[in-house]
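This document starts with one chain, in the form predicted on its own, laid out as structure tokens.
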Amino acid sequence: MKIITEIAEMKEFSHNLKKAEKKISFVPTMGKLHDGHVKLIESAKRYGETVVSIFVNPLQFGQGEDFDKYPRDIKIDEKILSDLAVPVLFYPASDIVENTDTFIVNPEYSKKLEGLFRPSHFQGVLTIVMKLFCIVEPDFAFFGLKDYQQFALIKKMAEDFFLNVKIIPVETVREESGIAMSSRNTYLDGAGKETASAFYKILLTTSDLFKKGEKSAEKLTGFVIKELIKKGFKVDYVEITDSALNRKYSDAENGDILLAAIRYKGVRLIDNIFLS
């Protein structure tokens, strides 16, 4: 597996890449790889050659975050990396978003659902990004239906600025108990895990309801905030919403996305499930 370290050398392995008329696929992760990344690699490579890279990127982490404690362990991902036979591992260093003067902003998406509680969360994101496209230059890049906005978002501004890459989504991977998969699933330890395997189970059961014939969105919601605050979780949202985010005050419809954040024990979790 080839590391690259620099901006300049991975924009040459891509001009190389396309010159060849390859296909380049790209993942981008913060690291401490998990099963749910493998599958976004083992996706990403029936597609193109293999581009992931790994960047724990501060403009996403608001006052107080966790930024500093964040899971990190880049020979562990190296290895996983090696076995999954990925060709480029682009591990950029710091100075690819110091003095950065320009930010990429989706004012009425990224006011929504997390946006409320992460302000500046979605606008680190997007530059982020931008950046990596712009350096990578892929013609696929995949995302995580976990973190739902994040793709709605990222796919918007692929459409918004005419980029040349198609985004991907990838369905969640979770963990035995239904905890969706992710890094910061390392904060909880078993008891901890076997609590917060409740989240996904409500919203199962919600799911379940609507398929019964329950179809208004408030009692649906209100469903899972009560079942939520009983098991001792604190609530930051729950919503329902058609795939495109544009929200709906009465019934939930078909193919509509039931999203929810909570915390517990210090953790935020987020999470969400299709309507059908």
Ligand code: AMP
The other form holds:
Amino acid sequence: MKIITEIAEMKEFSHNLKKAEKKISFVPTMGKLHDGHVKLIESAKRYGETVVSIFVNPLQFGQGEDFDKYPRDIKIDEKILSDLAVPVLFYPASDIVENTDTFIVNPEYSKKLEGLFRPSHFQGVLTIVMKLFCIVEPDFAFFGLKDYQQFALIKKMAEDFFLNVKIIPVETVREESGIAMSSRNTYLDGAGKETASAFYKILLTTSDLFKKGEKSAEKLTGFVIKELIKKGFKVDYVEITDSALNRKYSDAENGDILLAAIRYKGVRLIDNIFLS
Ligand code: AMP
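Take the protein just shown as the form predicted on its own and give its structure as the form predicted together with this ligand.
What follows is the entire complex, opening with the chain shown before.
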């Protein structure tokens, strides 16, 4: 596997792939790779020459968030990627964000859901993804549905700027207990993971209530909040929205999405489930 750290070298590598009429499939990550990332990479490999990036992006962490302690393990990540026969790892240094004066914002979407609790988060995400797109020039880019709002914002950014990249969503990969895989799960011990697994179970039960005929968004979200609190979770938000993230105040419909963020023992977890 080729490891590229220089921006100029990555650009040249991508240009050469394009000259050879190869399609570029791109998977941006912050590393500490797990099976969720692996699923993105496996999907990407079906579409073209796969570039995976690893960069813990300081722009998307707010003050007091976990940038310093965010799990990093580049040696293990390299092993995972070479076992997957990924041809290129782009592992940029901090010069990719230093001295940035221009930022991408979506004022409307960034104010909702995660945006209310992490005000500069999506500005940081969109800015780094745009930078990475400018360097890697992918034809396809893969994002996990676990971070649904992130996926929706990046898709909208690609549309708004007429980018030549197709944004492809990938299903959430879960541990056996149901908990969505996340690099931050390493913050939880065994007992913590056990308790946290109730989060998705509550979402599943709510989706069953919807299937059985309960359509009131207020009742469904009320049920989720009550059950989460019973388990000892602190609730940041629970909302039912349409796929464009417009909040439902009345009835939930097929294809809507229930999104939630909770805190447990200082660890923040997000998850979602489509209602159908
Ligand atoms: P991260 O390294 O956490 O920034 O995530 C990189 C990409 O992997 C993002 O597109 C995430 O949405 C995606 N991802 C993270 N966890 C999962 C998961 N459990 N299942 C599917 N995709 C995921």
